[in-house]
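Next up: just one chain, as structure tokens, the form predicted alone.
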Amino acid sequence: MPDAKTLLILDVDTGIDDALGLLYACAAPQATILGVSTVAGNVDLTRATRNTRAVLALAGRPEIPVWPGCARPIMREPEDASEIHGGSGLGNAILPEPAVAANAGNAIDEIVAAAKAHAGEIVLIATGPLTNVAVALMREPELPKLLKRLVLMGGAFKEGGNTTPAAEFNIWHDPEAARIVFQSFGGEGSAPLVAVGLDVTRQTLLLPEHLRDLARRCEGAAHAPALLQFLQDSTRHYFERVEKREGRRYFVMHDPLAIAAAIDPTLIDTAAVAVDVETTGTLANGMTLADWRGVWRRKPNAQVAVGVRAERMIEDFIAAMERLARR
């Protein structure tokens, strides 16, 4: 069963799938969102922060604090994913300009302070590059012992990447940060690090018929028109891109799956394994290496997702969107 009233901090680079994940989290009755930190990744930090505030407003949760974080990787030049997410990061969707908090806190300060104030209670969910998390770990090395779990969307552990043949985008964007994060977990007293990678997200597909079913279920709901318009407009850019390449329309639920699994761990199966990240290679830069055969003889530092109840996750997502429409 899902944890009761899980305390969440989400760390996002809000593109399309982060946006859908944020909507899901806002609709989860068993979750309390303490704040959302933003990082450069899918789009630059300014757009990621703006998109995050706009999506929270769409969900009816404009009071949730948004904390801007790192505007670039630790050692590299930033490279966005606008080809996938569109120039704004939200596909073809247009959301009203959100209100800007007068005194928005800094992501690193807020993550560390919240972890200390709620020791052992917070699930930190990272659905973008791991820059903010790595900097927070450098600021507070005890962070792994202060969290309840770290759940990240990133990596490709048994199959190829989506940015290069070896690497998944979030890890590839800032591999030094990812390496710091993986190496910081697995010690005595450390919270679990749960890695939800391409191995399971690629099995979790939102299809056009799911959105049509949602529209039927939400008929007459007060907030349905704006929500459905956003879902249709944001995913259309991705649907069309996939259709041009493969002849069919689908949307891979990368970030929503990680967020859903953070709230309800029974959605995925995991295996304990030692993971490291390639930072100096040319062809394999950003690759997540999982030592499935124990060659390194290292203690496992990650719980890597190896199975997923994809149909149930999609059903949960549609039910969550209906709750938002009827709030």
Given for the second form:
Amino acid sequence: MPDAKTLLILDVDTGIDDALGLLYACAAPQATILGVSTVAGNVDLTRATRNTRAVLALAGRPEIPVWPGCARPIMREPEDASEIHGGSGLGNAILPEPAVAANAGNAIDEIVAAAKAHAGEIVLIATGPLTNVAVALMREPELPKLLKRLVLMGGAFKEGGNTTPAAEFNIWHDPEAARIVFQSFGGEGSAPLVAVGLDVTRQTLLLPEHLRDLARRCEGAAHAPALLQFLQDSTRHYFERVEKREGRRYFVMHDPLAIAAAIDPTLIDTAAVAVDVETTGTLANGMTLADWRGVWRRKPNAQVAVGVRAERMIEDFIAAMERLARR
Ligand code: RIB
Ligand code: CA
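Provide the structure of the form predicted together with alpha-D-ribofuranose (RIB), given the form predicted alone shown above.
Now the full complex is given, and it begins with the chain already shown.
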């Protein structure tokens, strides 16, 4: 059973899959979103923040606070993923310019303040590079004891990367931040760190027929036209890239799966393992090394997702989009 009224903070680099994950979280009756922090990753911080506000408005949730965070990785030069997400970060989708809150708080201040105000209750979900989470941990080293859970979309623990043969994008973009995060969890009293990596997200695919099915199911619903237009225009860019490469169309639900699994942990199976991150390599920079055979003799610091109920997750996602269309 999913947590009743899970308190969430999402940390995103709103690109296309972050956007679909935000829509899912907005439509989850069992989740209360305290705020959304933004970080540079898929696109620069300004675009990620603007996209996040625009997607929340599309979901009918413009009141959710958006807190800009770090504009660049801790050590490295930022390298975006605009070839995948498009220059805007939302593929071919065009959303109305969102209203900007006059007093938008800073991500780090807001994450730490919320964790202290709701000690032990907040599930922090990171679907972008871990720069904000690492800086928040440096600001408040007790953060692992103040959270209920950290769920991150990132890493590849039994298979290859998607940005280099060794590394997944969120980790690769800021490996120093990722190392700080993984090394901060696993101690006495620490909340679990759940890593939802490519091992399970690559099994969780949205297909064109799922969107056609959704269009049928929300025929005549008040908010269906704008929502369907967004889903079609944002994923089309991605579908076309994949089709050129593989001759078929699918969209990998990286961030939506991490967010769905944070709300309903029964969607994934996890295994406890010691994880560390390569930061000094050349070929393998940003690689997440999972010590499955225990050769490091370290205490596990992560719950790594090793299994997924992908079909149910896609069904839940489509049902959530129908709820948004009919709200
Ligand atoms: O590797 C996939 C991850 O990198 C997703 O979070 C996607 O949005 C990009 O940030
Ligand atoms: Ca992301």
